[in-house]
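As a starting point, one isolated chain is supplied in structure tokens, in the form predicted on its own.
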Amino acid sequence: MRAMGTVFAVANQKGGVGKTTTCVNLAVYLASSGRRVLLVDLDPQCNATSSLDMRGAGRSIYDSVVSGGSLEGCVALSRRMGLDVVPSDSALAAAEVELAGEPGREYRLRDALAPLSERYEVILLDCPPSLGLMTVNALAAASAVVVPIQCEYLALEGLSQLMGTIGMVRSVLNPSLGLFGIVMTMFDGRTRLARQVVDEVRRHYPRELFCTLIPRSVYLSEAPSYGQSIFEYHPASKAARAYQMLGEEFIRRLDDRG
């Protein structure tokens, strides 16, 4: 029987900060170097969705986490090979009203994901920018979390703000959630205060950050109006670069982690 699938929630409560760029441009990489990738938009203003060009490809993640659908019906075929998305709906939104006082709502994704586990090797949520019912739910759901954080000063309080929220996870939903790593976004090396926030995360995290920094740039904010990955709108970029390399990394990573 094939092995189940690794579940990642890709997490940041700062929005702006290069998760969903981080998210989407992973599940290309990781989709184009063989791996059967699944990405599961969990954000209401529908980031990812849009970024791999997936509006109104059909039923979307409110259709099961909210409404109790199957998950199955709900995965759109990308026309990358290799990667499927489940998209996001603006009704999401509501989500956390419309689940007040449901029993065991913050394993509504959890167990939607379950009857697909065996069909994919990375399954990759792109949480809200926040904390939030959807965030717990990726959080409840994941193995392990990817924190995105932009190089400046204030990414570091909300570092902090988050690591006590995987924590409480962990103690109360999750045991088995871990840090996967941490990556470093919009990164200036001409600026002191990019290299100091650096270190500084490299100081309290030296396993988890990567290596890769991912540079600012604006082929990275163009490309979603494209409906298209950095790997595709620029390939020649030095931010194609660095997601290539961020994909080696994350894999040897995952083949580390057997």
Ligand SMILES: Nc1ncnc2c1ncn2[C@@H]1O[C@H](COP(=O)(O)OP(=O)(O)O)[C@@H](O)[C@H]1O
Given for the second form:
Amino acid sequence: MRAMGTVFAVANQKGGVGKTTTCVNLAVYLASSGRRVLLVDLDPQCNATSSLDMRGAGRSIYDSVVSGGSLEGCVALSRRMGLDVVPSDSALAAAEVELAGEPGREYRLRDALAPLSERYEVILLDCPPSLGLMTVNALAAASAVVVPIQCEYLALEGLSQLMGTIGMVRSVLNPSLGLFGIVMTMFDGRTRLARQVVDEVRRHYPRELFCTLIPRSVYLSEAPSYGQSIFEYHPASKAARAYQMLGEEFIRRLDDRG
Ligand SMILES: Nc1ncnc2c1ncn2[C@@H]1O[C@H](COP(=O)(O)OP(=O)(O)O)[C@@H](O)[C@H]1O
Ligand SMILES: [Mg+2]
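Give me the form predicted in complex with the ligand now, not the form predicted on its own.
What follows is the whole complex; the chain from before opens it.
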């Protein structure tokens, strides 16, 4: 049976490693290749929301996960075919405090997503840069994790902490949580360090590491300020080609999972 609505948490507790960039461009690519995709912005900084030009699109994830409204009422239609978005809101920063002591607070997102899962083939959760309640909610709701890692010194250190959290979530909240893949971002093939980091990650995670390396590209850093994905901002760039290849790898892995 084809798994419907596979939920992926795009997570790494480090900020600035390419979570949002990967989430947004993967979502746009998968939608453009005919998948029905939902992107949920779980970061109170709202970078995914603004990268897709979806600010002020109506209700936000806060209204569902914190206030308890239906998630369906928070889904905004993007102008991109096949891609829906649940925007975030800066109020989400208070979720940790507002939900303190609530029983089952780790499952708020999972429960909110349940009625929507049949409608989408892929649901991508853009996590904030912490291992706090929203990331835990994402890991509890997901079937698998996608981990972007910046090609830099000590890349593996942060990864082991994340793996510890994934292991904890697996044993306490979500036994079926898997590691879907690791994406190396901001790769600069001219530096020896970048190549060493990739080799080291490959040694530890040979099956998980995606073959596609996302290059460091000024176009990727410029596109969000125009509310565009890389495919809209500079479709002929190496960066667009890389996210296309990552998307294709992603689809192959998804199909292999059945
Ligand atoms: N491959 C890349 N090359 C150059 N800049 C990038 C690349 N990926 C992301 N960026 C930029 O780096 C910053 C952090 O990326 P972002 O995706 O927001 O990380 P995170 O969501 O993990 O905090 C953003 O300004 C983004 O535009
Ligand atoms: Mg982000």
